[in-house]
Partner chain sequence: MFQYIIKRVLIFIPTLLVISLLTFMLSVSVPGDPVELMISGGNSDNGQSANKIANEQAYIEKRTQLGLDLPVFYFSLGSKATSDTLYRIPKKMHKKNLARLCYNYGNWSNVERYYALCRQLELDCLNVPADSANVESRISIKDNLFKLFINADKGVIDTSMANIEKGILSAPSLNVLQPKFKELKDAFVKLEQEKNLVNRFIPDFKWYGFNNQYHRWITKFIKGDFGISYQDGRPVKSVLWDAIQWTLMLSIFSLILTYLLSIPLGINSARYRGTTKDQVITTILFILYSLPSFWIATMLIMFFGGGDYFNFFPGFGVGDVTPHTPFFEKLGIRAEHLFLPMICYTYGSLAFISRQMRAATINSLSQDYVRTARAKGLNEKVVVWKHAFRNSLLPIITLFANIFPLAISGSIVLEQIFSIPGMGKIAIEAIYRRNYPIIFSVVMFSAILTLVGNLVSDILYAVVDPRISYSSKKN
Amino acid sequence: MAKEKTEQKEVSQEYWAYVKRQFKKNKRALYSAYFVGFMAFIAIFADFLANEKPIVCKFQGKTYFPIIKSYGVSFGVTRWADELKNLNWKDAKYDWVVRPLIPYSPTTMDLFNAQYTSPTEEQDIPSLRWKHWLGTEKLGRDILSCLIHGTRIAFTVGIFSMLIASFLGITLGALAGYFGDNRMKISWASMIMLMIGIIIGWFEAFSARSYALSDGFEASSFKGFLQFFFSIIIFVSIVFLSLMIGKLLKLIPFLRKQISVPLDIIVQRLIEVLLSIPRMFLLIALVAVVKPSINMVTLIIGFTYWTEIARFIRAELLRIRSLEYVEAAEALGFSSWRILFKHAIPNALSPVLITIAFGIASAVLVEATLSFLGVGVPAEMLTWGKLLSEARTAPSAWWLAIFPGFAIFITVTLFNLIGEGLTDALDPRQKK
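Which coordinates fit this single chain in the form predicted alone?
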């Protein structure tokens, strides 16, 4: 009996089990996924891999965890002790200390090895422990440390921007594909209050809180996204309250009349408007009018890259809404919203996963392009694109072009290979 269960498990024909097996057959995509996982590890633990602050140290008889402490300080939940506020972490006299593998942060300036120190030439360092393995840039900042922390920036922009784009694309595309132009009925009361709620909600959540959002993102990513989350809650709450008031207004006979909302036309026209504007020009224009911040770059990319996802899921929903199980659910009296979110959307996500994989690669490349052009990113932040831009002014500093360029090439290629692997795995015609 146990043997039969094992065999049944091995030949499981469940869809996602089949996708997993097909994906594993594509060795390039599988190894790319493993390497992306390794890069994600570097991105998450960048502060513990390259930092001028020690991982743990004993200073003046007390044990400190400076890197962990710095997280609490950036979140605003703790403060530095007086003896640590202006401490030179590199030259301080510790009782004992455990440093990261690379003892430099991206902002650490080694003035003894400034002016483009090559990784192959002799460096002015006290010991091999302090060597700049990939050289330095003009101000003496370590290139390897910048690449490690640049991995975090690239993954943050790529993943979080596509999360935003996925939410918008899936929501708008699903509504357009499932309801079309005449399947969503709404009363005049609800329509009027919905429009009023959207206008008031946008003003109260984003316009009136613009300074709070700006100050939050300036303080730290955590505070910025926390303020953005509060704005989303305010917006949703106001829209929901408006819809509740709309239900009360249905007591008026004229406002009770039902009308069809042409969701499909609205979403398609919105997509066409965004696609009619060259995307890079649109991004540069939007980034140029806001304060330079990698978080704002992430938000702008997310709010402009949802169109492809919306088009794919709309096409899938047009097909799925006429299938037997959707008709059966409608015959059983299930609400349209339950059918959409519980049955239709989960079965339409296959092509979206492919689009997201390619979208992450595109977002990483866009961030590097904006950094290269010097827009959207703070001047003191060294990203892969910023290093490439600096290489233009110093053609002899070959390491400024080779290493960041290779990092961008590898990252974009890996996500593209994963996208190709998903394309094959999610295609039933590839089944053997």
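Superpose the two forms; the largest set of C-alphas matching within 1.5 Å is the rigid core. Numbering follows the first chain given and starts at 1. For clarity, every value in this text was computed on a predicted model and none was experimentally measured. First, how it differs from the form predicted together with its partner chain.
- A displacement of 2 angstroms or greater separates the C-alpha positions of S231 between the two forms, with the rigid core held in common.
- I259: CA moves 2 Å or more between the two forms after rigid-core fitting.
- W202: CA moves 2 Å or more between the two forms after rigid-core fitting.
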The other form holds:
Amino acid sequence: MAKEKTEQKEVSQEYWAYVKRQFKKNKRALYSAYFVGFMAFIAIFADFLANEKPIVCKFQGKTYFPIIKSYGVSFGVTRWADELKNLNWKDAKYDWVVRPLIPYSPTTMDLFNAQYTSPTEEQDIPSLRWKHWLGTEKLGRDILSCLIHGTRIAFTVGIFSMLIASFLGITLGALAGYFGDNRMKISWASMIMLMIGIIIGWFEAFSARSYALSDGFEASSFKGFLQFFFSIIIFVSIVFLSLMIGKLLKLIPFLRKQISVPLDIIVQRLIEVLLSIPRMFLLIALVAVVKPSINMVTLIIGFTYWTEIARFIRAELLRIRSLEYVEAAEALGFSSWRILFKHAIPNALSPVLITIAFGIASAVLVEATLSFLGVGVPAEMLTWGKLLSEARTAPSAWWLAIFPGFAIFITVTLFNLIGEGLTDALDPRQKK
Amino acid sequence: MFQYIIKRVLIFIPTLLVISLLTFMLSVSVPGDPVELMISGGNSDNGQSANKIANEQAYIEKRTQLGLDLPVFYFSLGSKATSDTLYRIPKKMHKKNLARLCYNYGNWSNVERYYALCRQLELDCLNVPADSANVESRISIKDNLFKLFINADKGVIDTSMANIEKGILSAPSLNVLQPKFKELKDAFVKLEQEKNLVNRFIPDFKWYGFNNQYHRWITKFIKGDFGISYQDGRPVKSVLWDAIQWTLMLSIFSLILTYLLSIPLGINSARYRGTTKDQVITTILFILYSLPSFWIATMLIMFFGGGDYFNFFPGFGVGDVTPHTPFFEKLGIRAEHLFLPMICYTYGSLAFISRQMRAATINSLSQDYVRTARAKGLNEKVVVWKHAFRNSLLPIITLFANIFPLAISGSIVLEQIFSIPGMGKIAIEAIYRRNYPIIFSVVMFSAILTLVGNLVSDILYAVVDPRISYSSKKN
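Hand over the structure of the form predicted together with its partner chain; the form predicted alone is what we had up.
The complete assembly is shown below, putting the previous chain first.
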């Protein structure tokens, strides 16, 4: 048994090593992947790259690490010392100080260089160290700093929304593809109790707790997700409970009759519904319902972009379910769920990688579009799209139009190139 | 084939039904009160008593006229704490607050009494003649009552109550309000005493019957009556008709342009696959494909459209023409205005379709019949254009069907940037202004056209490729 497992592992490792080799052959895709890694680095360490707070400083005889400290403060672990609380980090007199590469936060307003200072014009700055390399916008905020922090927003939205989308897409697509319209059999008793369970569970978990949920999200996203987690637990336990009752009801003969659930039709209709509404319109309408917040934008993008992934997985599983090893597993008497999750889905995952790569590109684009239109993203948050939209009010500030747009373009292109590279690497026709 | 079409059309029905439900739910849950926006731009809470009553009367009339006083849907699944008659309360803000109070205290009849007393006190307060001694207290009472209408937080309610009491006591002419206020205070105390939180978790199913907003809208929609735009009172039909002309014009022209350019481009780059020529074309197309259209639009406007750089084209709008403008002058004005948008509309799809065309041509050039044609000694041009070309058109044809939905929904972002009064712009404005009838109609039409477009593309597939057949589908 143990030997079998290692063998299986070796085979799958071989497959991924093969994919990796193929991917590396495509130089464009490879360098794009490296560059994405570099941008991810910028996104993660944005606070250390562009910040008005120093990295290390000695202030009134004491040494501080203000950026690291600010993480602690935002998590509620520590508090600012009194003399630092209202300190103007930019102009304070330090004994000595190590500042980040860009000594401006995206919120820092440089009043001397407000009203759209061009990067090529002379700037009112003490030394070159303080130069606004990409200019400023109306309130004197540094464009480069905003771009660096915008990277973080773009990457978070792109990656997390695709995580949500792949979870939904893989689950629904796999169910539709594997069970089709008539392979999922369920007794009347379970069916009825499942319906009742879902309705009551939804009511108790989400409808009756709607205020608890919205209060939670208003307080902080952590508390909100905690409440949401509670709701999920309540929902799952109610559904589980009603399924147990359903098991009891099977004692009644006419409720024991089996019916097949047309999973494929249901999922296909769902996809059709989502694809029939113009996507941008659906997104804007959804965003208009909720309060502006970047988490909500991520969630909404995730909930509307799973269709492509589901279609891929469905097609893949339609193929896989007629393969010998699935039949063998069925003959061995494994349950369908085990075959689905342990054997079928892992073998269908590789094409999903392609859709995820392209999906991140479009999620980044959608986030930028939404902020460009000024919907969904909080007003004080400076994203790439919002910077670009500021260019519309300042027709002479070319740097406001070029740099943020270029950042969006580069990100989208890189992920598209990676997607293309993956398509080639995973294409079975290229196997030799 | 015919059977297949019938089957597909029948499947449309549940899909459309779900879409209509989804749209309806979405637009109802968009915050904001359309009636309030229509009547007074959102502020009808000021003014004298008579004025206020008149305002409220107008509000209620408008609401009834629009059918917004009806229950939203056939049924509702609420908790025992809320009321099944809550929908009758005018003003979305008050409704929201009452729902919250119900949740907090779990007892609708007490909440209702509390709310009624608040309103009575407000009217009574407005009826007290204003004089120099009570003017400040009156304003204070009014403000605090306003807070009561929109706050369910106990702390806020308590301070507001205390402030009202202070206001009543401060001017002798306001003392007439004392008994009413006492009643209100008692009602609130009673509300707190009879707090029953268990009610929150007892589900309560209510059936409202067919006289509801959704039913009214969907039956009218099926009959072809799309309603009246809230914003300007024009029929939705004519609003949409005006808008769709712009969108259609732009999409058709850009489509023709796209196909004219991309088919030769794609074929040529496939023919010279692997050469520098192909690489250059492919790279440029790839870059075009990844360029965000709103970025290009912004830059085009900034650098060529009346900014501080080159002022070649008007930056936005479609130009003013009167019916008497000569045709060619009109054409000139329009062309000048629509030049930049046209570029933005075209380049993205150009890149996309060229890439598709290239892939399809490469595919068909590697087929056996092409090899046969070459082996026969046919000229390369004949091989490409007579043998490969028609087969590589297949995927392009299906893309053609996608113009239906695009034509109706337009390009939301581009129309917004260039201020073209097309479908996309209308749709977004409708969301911002809670213009429900327009939202419904745009979504329903684009959904119908998407479905039809998909069906048409499937049929086209079968028409161009005899190997594909839908008539005998086996599982």
